[in-house]
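The chain below stands alone, shown as structure tokens; this is the form predicted on its own.
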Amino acid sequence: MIRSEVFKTLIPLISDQLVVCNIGLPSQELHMMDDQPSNFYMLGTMGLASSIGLGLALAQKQKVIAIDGDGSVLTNLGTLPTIANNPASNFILLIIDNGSYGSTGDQPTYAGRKTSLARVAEACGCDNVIECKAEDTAKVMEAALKGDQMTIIVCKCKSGNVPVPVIEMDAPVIKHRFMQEVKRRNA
């Protein structure tokens, strides 16, 4: 399975959740498949979806899912010790690990070689880290959503992209509609 196929299995579970999605093609795929005001699409700032998701989880009570990529996490490894040392029981980090920088031409990442992001997260002190095959991601996500524990999911999938349209909304519009949705849910 490639990332877009993983998304198809997750949408029935995450469609009504607060989701912060990784820069580039992951945001474009999620937007194309299931645009919701509860989705915050990253148009810039590679490596910060997990940090923004954690901050949002710490600031309010609703579940927050951050969808990040292996390449983005590798560019901001500081996010994993920050997550470990600031646990939020309403936070789920899903790392789509396809072993490549998918948005820039599928150049290989070190996660596709010797580096295990699950083991890095554990070494940073993250307590509930689950590495799974792409086809098991929905089952693992469902359990994390039902649970009351911060969860880091590392989904191992194949590299590959599908054609996607550009997100026509600009960043201020994405931010505004997302923040309105967060306010509505926390009213």
Contents of the next structure:
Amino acid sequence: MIRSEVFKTLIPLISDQLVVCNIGLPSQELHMMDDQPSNFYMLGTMGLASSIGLGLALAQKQKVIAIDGDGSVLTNLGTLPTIANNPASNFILLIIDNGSYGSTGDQPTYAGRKTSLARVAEACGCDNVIECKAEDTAKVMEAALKGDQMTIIVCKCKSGNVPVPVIEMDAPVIKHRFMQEVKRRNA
Amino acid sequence: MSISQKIVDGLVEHKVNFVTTVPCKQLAGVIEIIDKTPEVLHVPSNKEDEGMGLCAGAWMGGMRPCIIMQNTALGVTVNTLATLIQFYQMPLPMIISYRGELGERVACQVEMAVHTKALLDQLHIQTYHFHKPDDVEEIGAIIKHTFMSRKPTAILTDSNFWGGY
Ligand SMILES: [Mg+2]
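Hand over the structure of the form predicted in complex with the partner chain; the form predicted on its own is what we had up.
Full assembly next; the chain just shown is listed first.
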């Protein structure tokens, strides 16, 4: 399975959740498949999906899913100790680990070679780290959503992309409708 | 009352309740007080761009964020300021220790000091320079202005402001 196929299995579960989605193809694919006001698309700033997601989870009560990539986590590895030491029971970090920088032409990342992001997360102090096969991601996500514990999911999937249009919505519009949604759900 | 306490009081008075910090010797007192202030959730970050991500999330979650950092890290945050904070129109007060100004003892700090205002200028970031201890009285107005304008704001606090250190 490639990322977009994993997304297809996840959408019934995450469509109605607050989602912070990684820059580039992940946001474009999610936007194309299931655009929702509860989705925050990153249009720039590689690496910060997990940080934005944690900040959002700490600030309010609703569950937050940050969808990140292996390359993006590698570029902001300092996020994992911060997540571990500031646990938010409503936070789920999903790392789509396809072993490559998908948005820039599938160049290999170190996560596809010797580096295990699940073990890095554990070494950083994250308590509930689950590495799974792409096919099992929906099942693991379902359990994480039902639970009341911060969860880091590392989904090992194949590298590959589908053609997607760029997101043409203005950044402040993405932010505004997302914030309205966060407010409504916390009211 | 110490300058550090006045800074924290200004933040709390204007309902800043989420603060991320990357340490600097000049800001040690502020960080210590922040950590003990019950009105503020203090989430230390490992790098300043990471901290700005946390602030963006906290803002969208309904909190009022602030980042406390050193000017030497400004270069690290240029992309985040442009493509996250500015592009999405988010407010972000940045309380920045202005290392490398008069009284500095570490020559290398001057190398980023000479770029600090130029970078902020290039990014069109509203910038306030605290040089004398009394300048702290403006903190509240600056915080208020930052959230009103939904833009990042830099408060540069130099060695003279801190009374040497
Ligand atoms: Mg990848």
